[in-house]
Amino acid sequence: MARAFKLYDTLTRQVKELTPLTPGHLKFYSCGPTVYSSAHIGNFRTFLTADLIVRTAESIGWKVDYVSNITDVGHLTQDDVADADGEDKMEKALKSKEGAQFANVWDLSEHYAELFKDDWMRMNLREPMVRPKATQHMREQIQAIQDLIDKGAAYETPSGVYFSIESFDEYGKLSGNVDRDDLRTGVRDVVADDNKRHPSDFALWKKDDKHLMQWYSPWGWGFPGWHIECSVMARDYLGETIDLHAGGEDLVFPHHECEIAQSETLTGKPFSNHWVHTRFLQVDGEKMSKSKGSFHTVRDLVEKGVDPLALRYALISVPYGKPLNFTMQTLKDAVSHVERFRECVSRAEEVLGSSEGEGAPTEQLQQIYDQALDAMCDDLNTSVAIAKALEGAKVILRETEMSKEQAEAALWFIHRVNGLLGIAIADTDAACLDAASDEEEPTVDGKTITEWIDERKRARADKDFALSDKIRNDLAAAGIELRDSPDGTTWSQISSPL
């Protein structure tokens, strides 16, 4: 029996079956980065629910077409009003300390383009199928711009092209801003175009040959509005009408529903047929700052030592509705759930003596599997998946005698769940970072971390796993952390990272 994938629509405010409009194939765009730094923790718990729906919507057999995008012009730095103003949030980092390195704002983004794929590979994310960048689809953006125009919907003044929200009468149904007069006091002291129509209307073009990023059109020069990218990118490869958007709950207005009002004038039909959006992160109960060290990228906590894959397990262990709240302490939990997977792995595969041995479940480990699917189905229910997928390790780790056919059912259970939280086994090298490959080794009570980790190896082998998980606690109280893969052991030094 097929199951039911169900998640929360923004739209209709209800939770509901996600129904791709071809049967079992789903279209899915979910918007990616602005590339002018590198991204936070808060970034990332987004991109892991898109991340989380492609996993899922893969492990009930549907196929997924999934384009994520990265904007690297037209955003600016008051973008959290409808026609937003203020300075191009690339244009700002090129002038700033970091940004002194760069000798155009081009390759400012293209750095930190690059950054945030190491990175996205760092928190093993599936590759969406396509990832567009808005300064490579500037030609199909202007016919936009211009075929709205034809339709009376968009039109022009000496400073730029503006979409007029009076020419759709559904402008506010997926935030609920639909009081005209609430959305003229919101942006009055952000518009400077006494030209416009209405105060609320949202440019498409900005005319201005000053700016850094700029491109020729029937209107001079200038650069796209942020807003249209995403309407274009998600037409061009997923069609008129996809079956479900995805970001930030910071993108449900305006940016969202900008996208809606130009997108469905456009081609007169649905936009998008659902819409999911992630609750904000917070560290330590406050919004993340600089100023109070608080803020964290995935880049610089890798770089103190933090396993990827602890830090994913952190960010998806609250369900993608509510807020989520990331403190040490849940780090510290995440490693050590982390590691009972690796571990489940590592005895499965001493009995079988590689990890080719993948067999038939138990039918204890496919219905707990099961249960931990259905969590999924249900609106991605992360806190019970995962205690569902702890459950079976528990199940696979008081097995201190593994028969064949139990390792087999093991690695069988490991790979499933993995395949649908993706925080037992990296699916790259890049989430499995060694810290030390430069280092000089450090030793422990006079051996060095090699011969520990032989000795314990020595002691898996004579299935003395008493005396192996006291090298790995001893270890560990020393500030050094083991990683068992199915490449071996490898170790890093451990540090604080908040």
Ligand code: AMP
Contents of the next structure:
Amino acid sequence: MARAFKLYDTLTRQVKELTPLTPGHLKFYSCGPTVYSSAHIGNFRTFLTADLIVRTAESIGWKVDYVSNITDVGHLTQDDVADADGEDKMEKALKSKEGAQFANVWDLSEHYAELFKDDWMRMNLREPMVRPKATQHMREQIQAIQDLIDKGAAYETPSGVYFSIESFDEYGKLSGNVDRDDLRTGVRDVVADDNKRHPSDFALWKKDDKHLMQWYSPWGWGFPGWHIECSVMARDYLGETIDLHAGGEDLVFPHHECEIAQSETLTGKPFSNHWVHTRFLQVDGEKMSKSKGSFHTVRDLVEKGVDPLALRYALISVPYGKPLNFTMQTLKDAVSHVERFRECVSRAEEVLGSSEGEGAPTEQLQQIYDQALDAMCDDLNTSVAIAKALEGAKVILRETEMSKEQAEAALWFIHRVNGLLGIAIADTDAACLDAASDEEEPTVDGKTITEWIDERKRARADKDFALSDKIRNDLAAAGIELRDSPDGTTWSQISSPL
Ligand code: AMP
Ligand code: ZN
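Requested next: the structure of the form predicted together with this ligand (the form predicted alone having been shown above).
Entire complex below, previous chain first.
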């Protein structure tokens, strides 16, 4: 029987089955980053939710058309109100100390977009089918704005083009911000334009011939509002009605509310049938945001020697709808758990002599995997799914004398679990820390790392896993991480922040 995949839907405020319009073929849009600095681990908590949705859907046999954009224009600093004002995030970054290294705002956004893609790979996230950029879809955005004007839902003023929220009866249905008067008083009147019909009408186009990124439009030089890009790119790549749309909890209002108003006015059809939002990550009990100085980027942590898979493990260890308080202890625990999976792989490969030997699962491992998959289909219950993955690893590592069949079953299990959770094996080399083979080799307790690796190899050949684990742990305590692969064992130095 086909499995049901259930997710909490922000729109209907209940956990409901995700039902693609074309059965077994999910059309999924997830809002990507604004590329004005390196992405922080909070951003990645949200991107990981999208990744886990893709992995779970694939694990139950669905095809997934997955689009995740890059915002490289139009995202202003005061983005908590529908009609944002303030400085453009990109322009502000250019004027900052770090921004001084860039010749212009285009170079800056290109630079951070590239860094972002590296972080994405390191964190073992599935590549989207397409990663469109707002600046590459300007013609379509201008056309969509013109269409909204033609439909009577938008109007021009001396400062820009605005969407009239009173033209869309259902404005507020996603966020629950339905009281027009509340909206009126709740919103700081950030855009000084007395010609706006309602204070909460939001900008589709901002007229500005001084802006560092500007385009010519029927309304003169300027740039698009932030919300229109996602309406346009979702429709272009996935069609008028999509199955699922996702982002962080701050996007419910205004970003997604405004996307719905624009898209449904343009097409007269539902925009997305399901909406998923990730609770914000906190660090040491505090809200984390780019504007605060106290955040960790993926890049910083990885450069300090944190294993990206352990970071991934830590960020998904709590289900996306619950608060996650990230601490260094969470990360420390994750390191040892990820090592368990690696240990399973290296022991199985030692028996089989290669990584190609995946075979039939044992009944017990099949059952444990099924339970992990059930947990993921139950609103991405990652804490149960991870517990199941560890249970499987325990079963595998219990065998001191693994038979060929057991080794094949072990690889079957680890590959399935990895397909689902991505915490055991990096899909690309970028997720591996570079082996520090060309650095001068340090010694630990009077022996070089190579000597320790040889000793561990002998211990494993003698099936003395207690000794082999001890060597690995002693080296880890001395800041040396071992990586096993079919080609042998490599090491890297962890100048760990843990
Ligand atoms: P931005 O780069 O600011 O456009 O954000 C990219 C994504 O990260 C959006 O979906 C945000 O909702 C999400 N996000 C921002 N901060 C956090 C956080 N602390 N925890 C989880 N998600 C976040
Ligand atoms: Zn978006």
